[in-house]
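Starting off, we have a lone chain in the form predicted on its own, written out as structure tokens.
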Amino acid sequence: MFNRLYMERGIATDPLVRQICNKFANLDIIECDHYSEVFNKKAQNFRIQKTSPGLILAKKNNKFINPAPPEYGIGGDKNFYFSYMLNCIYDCRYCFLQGMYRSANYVLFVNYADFLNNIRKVCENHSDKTCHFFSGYDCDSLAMEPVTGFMQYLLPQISGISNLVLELRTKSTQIRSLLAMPPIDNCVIAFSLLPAQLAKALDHKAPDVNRRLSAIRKLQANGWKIGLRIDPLIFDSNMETIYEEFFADIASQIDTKNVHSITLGTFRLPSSFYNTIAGYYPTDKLFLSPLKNANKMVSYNEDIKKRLLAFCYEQIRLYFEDNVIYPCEIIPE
């Protein structure tokens, strides 16, 4: 998972820090004044560092809660995201993190109570609104849970906040801690999914799709609310057949009547991130697709985008009710 442990000097006595350091007592601890000394260091190569990342333990001092991007939303009045970690243990080819960060090291912010207090404050400030919070924007929400224990800390304490809904975005099958607690009614476990043949080529290091569907079944059986995140949709010359079989397979393996929400959107990246990532994989099929750059975003050309969105939307509607589907992009007529 990682073979180096960095720690800010100011948090050396924090109980969680001591716990993690004891768990990885075989690793040398490298101290720093601020995590940015390691994480933002110049002349780092994300791809090279991804083969041997380290874990940086740090304290976050501001911007605990941020407005969610416009395309994030599953029906809330106010949408926010928070990042208790930076970077992901998986290595998905389309992930924007490798275009946004110089470093592939993981950063864990250990002051969990500050995240909780800021979530509560936002909900209090918008007491007449439904506030949706998204975890999993800058990391996978559950992949490092055996190390961090963040969700074990957070979930029981947000369960009583009546105007809050929390989404945990994940590709992980690390669900033991969830199965060990009563389901939290205002929490949605949202799994990102790709058709198996595309996931095999693109979702490097992540659990395969059948394992994710198995995790969904277990969570549903234990009363947890489940979201399906079909994003990004990926172009393939055989995409109709691939996605038709994909949605039929999902419907055959999970309880389709017990799905909280489904989102879908095509592959898209800010152009600056795209240029960096495409430079890492110049011959990768994903980056040789018919893409265009418009308004500082790279995505498929309009014909392909419309075809992919319209087809997948109609396939989803064969198995799920319209009121649980939240497209991230406009569905063509």
Second form
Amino acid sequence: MFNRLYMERGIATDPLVRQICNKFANLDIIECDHYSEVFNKKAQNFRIQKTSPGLILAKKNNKFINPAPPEYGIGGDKNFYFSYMLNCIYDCRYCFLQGMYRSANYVLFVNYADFLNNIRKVCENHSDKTCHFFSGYDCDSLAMEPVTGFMQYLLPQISGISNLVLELRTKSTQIRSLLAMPPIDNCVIAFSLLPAQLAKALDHKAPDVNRRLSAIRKLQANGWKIGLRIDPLIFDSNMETIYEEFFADIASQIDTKNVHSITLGTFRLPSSFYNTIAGYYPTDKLFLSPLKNANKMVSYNEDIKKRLLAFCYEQIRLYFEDNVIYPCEIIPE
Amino acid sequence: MLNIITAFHVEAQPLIEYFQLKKLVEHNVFETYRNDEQSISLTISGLGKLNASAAVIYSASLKPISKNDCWINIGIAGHPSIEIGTAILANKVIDESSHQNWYPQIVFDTDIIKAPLTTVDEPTANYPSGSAVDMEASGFLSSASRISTTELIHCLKIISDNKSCSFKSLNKQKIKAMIQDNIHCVTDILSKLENLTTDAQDSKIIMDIYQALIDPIHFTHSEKNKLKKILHKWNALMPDAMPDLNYCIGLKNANKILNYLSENLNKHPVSFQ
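Having gone through the form predicted on its own, I am curious about the other one (the form predicted together with its partner chain); can you provide its structure?
Below: every chain and molecule of the assembly, starting with the one above.
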């Protein structure tokens, strides 16, 4: 999984650090003072590093909980995100992490209790509001669970917080630990999905869509709340057929009456991230699509965006109730 | 290009012989060698981190800089316990006097032992615990990391002395033999780095069209770059229908050609199937 392991000197005796180091006992452990010494160095190439990322074990000291971007939301009064890990084991071509970070190494913040305490504090500070927390903004929430055990630690502890909803965003089929525990009522396992043809071209190293749907079925059968994240919607000249079949396929494979929420949004990236990523893959079809750059965001041309959103929205409505659909963009009339 | 920096001629000699490098007689600030294919360069820095740092900059200044250039500092080092003659690849370099650290990213699999490496200002028999010790690596890295990326910059050291065998017993023959015995480590790293930097090469068809357009028609430097990008995209989307060369040349103007190509490219449907 990794060929090198970095560790902040100050956490050498932390039990989780010891556990992870023992698990990868064949690796040399490289000590550093602070993870940023390795992770934030300028002279790094994300693409080359992605061929074989290392794991950096670190302690987070501040900014445990951040306000979520305004378009994030599935009905909560207050939206937050947190990142106990930076970077993802998958290599999705549209992923903004490639543009945001110089390093493809994974950073795992091992002070889980500090995340939990800060989540509790935020919920207490907004006790009259529903607080939604999104995990999976800077990493996949479940893909590294066998190594991190973060969700195994967190989920039982948050189940009693009445004004909290936690979303775990994932493409992973690492659901064993979830199936081994009773479902947590205020937790939504949200799967990112793309039509199989598009996922094959773009979701590198991620489980194929059928395996994700199979994981959803198992979780539903065990009583877990499920979210579907149809984001990004990707333009293809044959998009109507592709997405029509895609939504029909989803509906045929999972319990559509038992879906907590569905979000959808078209492919978009901050232009600085886009420039970096398109520089890595100048001839990838994703970046040859009809895109425009406006207000420091790169997205599809307006007519394509409207067509894609409107079509997919209508398709989703064929199978799901309106009150579970949360578009990240305004659906054209 | 692979750029090798060694401190001494005796460390360089086995590499010069193995890679059949020839001295660049017109460049003599630092003794520099190249192979006929111009794919390997070797510069001899002299002792110490300042020399190593300067030698990197000098070597880089002799040719156009490429982000795909690989840099390796090869030489001898001490270590408290590793057996003499063993090659190590530095996974952390510590400058003893400034306390600055570098973390070369070894993203390839190799059997070479990985170890931290401390760069000191004076020869020493006090080996830092668990670390190799040399006199050039931090200077080498401080300059090389301005030129290339940390995945392509490495320090390969052959352990020449340890607690049971002092560096005072070293001589030129021993050093030469140690490097010679570890040439396979150099070639191993070289091939791994080559794999990492293999970018999509400009295909012949793209370069033929590119040349056929820029020969008769004036393109500015940025227009040339734009043309190459468009041709790459065209080739990705429509590999079986490359642009009509005669029509393009008939437009007689770089801007018109670029617009024509862009418009046609944008009209082409994108399909992932």
